[in-house]
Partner chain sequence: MQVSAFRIFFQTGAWLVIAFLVLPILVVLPISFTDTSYIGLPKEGLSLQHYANYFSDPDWLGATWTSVWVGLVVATCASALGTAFAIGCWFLSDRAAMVARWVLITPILVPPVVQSLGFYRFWVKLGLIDTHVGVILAHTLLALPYVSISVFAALTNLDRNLPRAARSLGASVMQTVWAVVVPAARPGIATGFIFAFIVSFDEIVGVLFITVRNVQTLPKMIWEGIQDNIDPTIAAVATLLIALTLLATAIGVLRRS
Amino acid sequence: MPRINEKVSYWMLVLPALTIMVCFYILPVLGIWEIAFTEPETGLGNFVKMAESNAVKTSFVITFRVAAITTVGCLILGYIVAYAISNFASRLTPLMVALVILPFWVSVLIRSFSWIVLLGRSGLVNDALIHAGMIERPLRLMHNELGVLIAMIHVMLPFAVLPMLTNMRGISGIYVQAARSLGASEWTSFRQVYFPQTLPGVLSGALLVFVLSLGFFVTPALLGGGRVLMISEYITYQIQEFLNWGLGSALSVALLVATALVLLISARFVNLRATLLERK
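Please give only the structure of this chain, in the form predicted alone.
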């Protein structure tokens, strides 16, 4: 009886979340798969059209390139921030962590609009550079890939910092001290002793940023101005502008499969369960 009661209690706790997951995620995803294979006619026509389209290929290349560069930028900046918090800001750690988490309390839309104010032709950055005499004409800092990358790195940075910070705070300083006591330089101690221990956090942060960047929509749409057409924006155009539900759904399926492949490949190198727990 006690074991039966435990099972009943377990399913009573799981069923509400499972029901929401099935109704609001799994069923809509299955609906997208159905549309991809049935609209406007049953078969693989949408996928053939997608494979033959140069615009789709270009959009996928842009998507993976922007996601990769965003990931690299977030890892470099995030590693510096996480290292500084975990090693040099002991008294200020709560404040620094709060500053890292603070962007989560602000809408992505608002943060993206703030970059429009900063990077526009009459924005704060161009005005400051002109007044300083560094440039004569405003620089083109948005409606191109540069503006999209700057804004996306800013939006995605906390997702890189938090896993690396969690990993770094669990590393004992004894190992580095032992290396220094044996005659290793500060750089050698960092490179050969400290950095290898931070790789799980680095890989976790890279996975989170890259996967989230693949399907990002708001920031590329606003900062790209239609010139940096990532696959999520291309899907929106197909469905909203051209009412081409079949091709739009096929593109969604392709993006979902690509993301799943990235996760499967990454699972060989990264503990995905630990990554999700660190994110929470």
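Please show me the structure of the same protein in the form predicted together with the partner chain, now that we have looked at it in the form predicted alone.
Chain alone follows, minus partners and molecules.
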């Protein structure tokens, strides 16, 4: 009897947050599914239209390509930083960690604005290159995929570094030392002994960056200038310009399903619990 009573009081703590999450978040998101199947008329019309549209296909291809390149870029750059922080102890290590975390606290909007200032037609990079006499006419550095990718990698990089850091901190140096003392070169011991141990961290980082990039809106919208239409921007375009709620919602459903599929597939390789529920 007291055990059951106790459980009830613990649920009393859980329920307020859970209830408002279900009522005001889960239900509204499910409402999008309803719109996709009912507006303007009940049926699969929106999904048929979506499947037939070349613009939608292009947008999905762009979305996955940008997300994939961003992920690879973040992993390579992030790995180098995480490796240096975890393996070369020096007085500057705390500073390195602080500088990696700092951009995290600066809003995505401001970071994107900085890149507009740098990469624009008369931005600082073009100005500097023209002044130096290296180019005659400004280069197109933004309002194309290049600009979006540069800014996306910049925004997503901390998401890749942090799980890799957590992982590398838990790796004992003994194994690499053993490999080295048995005659392996620094490079071989890294490749065959150290790197495999860091794979869980790499995959966690990859999953985080890829999933967040798939649905990213702010940076692609600002740096893409309407020329790099990722799905999120395409959805707002359908709804704000054409008031086409049916197609916009169908696209949202497709994006949700794509995200869910990525998570389900990656669950085979990545510890989702450690990546999402128990991250630091």
